[in-house]
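Let's start with one chain on its own, the form predicted on its own, as structure tokens.
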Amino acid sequence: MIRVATLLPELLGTYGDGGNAVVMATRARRRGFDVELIEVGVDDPLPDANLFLLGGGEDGPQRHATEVLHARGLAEAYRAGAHVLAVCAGLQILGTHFCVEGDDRFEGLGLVDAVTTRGVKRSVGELAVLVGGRHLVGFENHGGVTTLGEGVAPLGRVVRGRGSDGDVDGFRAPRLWATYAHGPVLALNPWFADEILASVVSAELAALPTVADQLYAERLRALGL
């Protein structure tokens, strides 16, 4: 049984990132895996899950979500072996510090050495990132600039938009992926969903051709990639 938990959708659900759970469950089930989807609210304990999903949110809810996830022990669950996919505000929460509500600085969960400050200009629009030879596509809407610490690997190199800092987007670590791409990102990038799923089940996956692959190819053509 694969247990996929969407964390705090009432706080981190601004841009439809909850759809990532549906994509993950659908692609896993079509390959014969049993999947349980769990929505974890602000008053719920952190479940025993294989994959935790964090989405985007506004400044106040992001700050609240950080407090809740710290108290519930998300960092401890990750270090114990869980997988994590984080988008936008979720990405910032996983770092050591982030700025919201102006330049107020708050402590993150510290899963990776990454600091988010406020950018001069908000980034809104198409985002394309080269990840291991393939393009990850989506859209971004954020005011943060995320700087990675020494030894932290970015998710990929930005070829359209700004991502974390204009050069790279997100970060990755064992069992962890983070990006500024909304969409939901797993719906727009079926290959990325399968990369995460393969890690969760610790196995190579057979190809699963779907209409999502056609839509992904059309998106690349529209972006000139």
Contents of the next structure:
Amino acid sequence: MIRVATLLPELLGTYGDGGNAVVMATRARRRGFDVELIEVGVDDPLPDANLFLLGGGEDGPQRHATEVLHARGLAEAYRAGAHVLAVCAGLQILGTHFCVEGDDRFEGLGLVDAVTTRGVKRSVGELAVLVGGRHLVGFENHGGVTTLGEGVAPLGRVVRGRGSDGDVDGFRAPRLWATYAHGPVLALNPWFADEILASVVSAELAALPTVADQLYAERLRALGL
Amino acid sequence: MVLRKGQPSPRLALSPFLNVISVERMPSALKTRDRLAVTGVRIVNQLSRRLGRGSGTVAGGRFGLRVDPRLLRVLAQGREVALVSGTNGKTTTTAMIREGWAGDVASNTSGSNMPEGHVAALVASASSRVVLEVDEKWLDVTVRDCAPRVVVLLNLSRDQLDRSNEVRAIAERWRSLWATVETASVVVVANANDPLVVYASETAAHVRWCDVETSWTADAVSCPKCTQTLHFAGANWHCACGFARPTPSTSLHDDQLQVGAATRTLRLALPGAFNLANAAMALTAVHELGVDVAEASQRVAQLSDVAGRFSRRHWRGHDLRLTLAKNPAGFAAMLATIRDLPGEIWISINARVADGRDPSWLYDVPFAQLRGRVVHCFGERRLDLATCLDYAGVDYVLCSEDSPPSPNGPVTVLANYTAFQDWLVRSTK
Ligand SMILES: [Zn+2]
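Switch from the form predicted on its own to the form predicted in complex with its partner chain and print that structure.
Following is the full complex, with the preceding chain placed first.
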């Protein structure tokens, strides 16, 4: 049984981020795995899950979500072996500090040494990131600039858009992926969904052809990649 | 706009403007600059129409505002103005107010809902009655310029987030608007069931709260005042901080409409619970404008086609009914209306600038309710749609406008903004 938990969808779910849970569950089920999808509300305790998903959110909800996840012990669950995928505001929450609501600085969950400051202007548009020889495509819409601490690996190198700072996007740690490609990034990048799923089930996965492969190919063409 | 070489120079006959505001009829207080601007709006719009560039409402308005940045204020002066804003239902509600008010009403029927469109509408008609739909981001500017009698605030939800960023920022802007304008003479007609609208309206001096069906509250799960969780029970909602649903003075339950003291049955030619909600708010506005609600509601009930929406069309042997939805809340409402209709469902998705460049929102649409049906996927982003449907467990067929499926009963087309315009152009009456 694979347990996939969407964290605080009412606070972190601005851009169709809920799609990532559905994609993960569907791709696992079609390969014969049992999957339980769990939505974790602000008043719920943190469930025992194999994979936690964090989406994007507006400033106030992002700050509130951080407090809730801190109190519920997401960092402890991660250190105890859970997998985590975070997009957009979720990425900022996993870092050590972030700025929202003007220049107020808030403490993140500190899963990764990463600091987000407010950028000069918002980054809005198509994003493509080279991740281990493959392109991750998506859409970004955020005002943050994220700087990684020493030894922290970015998710990949930016080839379209801005990502964390114009050069790299997101970060990568054992069992943890974070990107500014918001919303249903797993729907746009079936290989990325499978990379995470393979890690969750600790097994090689058989290919799973779906219409998402056509979508991925079409997005690459549209971006000239 | 520039005339191209070799094109016959358009005759600037004033005949098409017999009904429209003439410089002579304009208030005598108008300064030369205003008159120049109005004449400019007219000429540019006429040229743009003749050259086949658009419907001729934006270019002229933009020109006029460049000549005279205060033009909207000048044109609105002395007229009775109603404004309609919100994420969904602006165009329909504006049409309903026009219908309910009756007689000659100046209005931006083309759907250009920013200042250039407003200027064009006020140049095109000298009527003392004005109803304008207003883009959410322009409401504050438009209220300041038009000094409206009534402002209708329908709902607020995620829409084109690549352009407007955050829906709460809009609620915040509306809220601060009422603190900075003279609001004693404005009546705000606001949706009491939408917490973001309530947050945005409660600072106004006079509000008529409307209890109308509002199924989408996913953008107001946390309190706009304090970010704690809002508690919903039916249409009612409240927060621990004290922020709560106000007591409505208009209500609509099933088809029973109560505005002020009177209750009457409201049945519309237009489909959908969301259109009943629009009508209830339009009739509340019309009531505030001094019109008899009984008569107005009869006129509103007969409205059957708003800018092509819900219209029956033909295309390559198919009988189509065209419907429009632009964002998750609109799609959720429309899916509930069309999912049980007989025949095929075609959904058409684009992601041009006017649609929002990012179709991530598809994953906020409750497509799973279409399980058991087959959806034909059209539009430039049909692969995004098909992928979303696939993961939602809904059967789909990838289609192309160039190779249409063969006719097989009536078709309901559900399209987002530019895709809808494409279908209007592609099909015939
Ligand atoms: Zn509150």
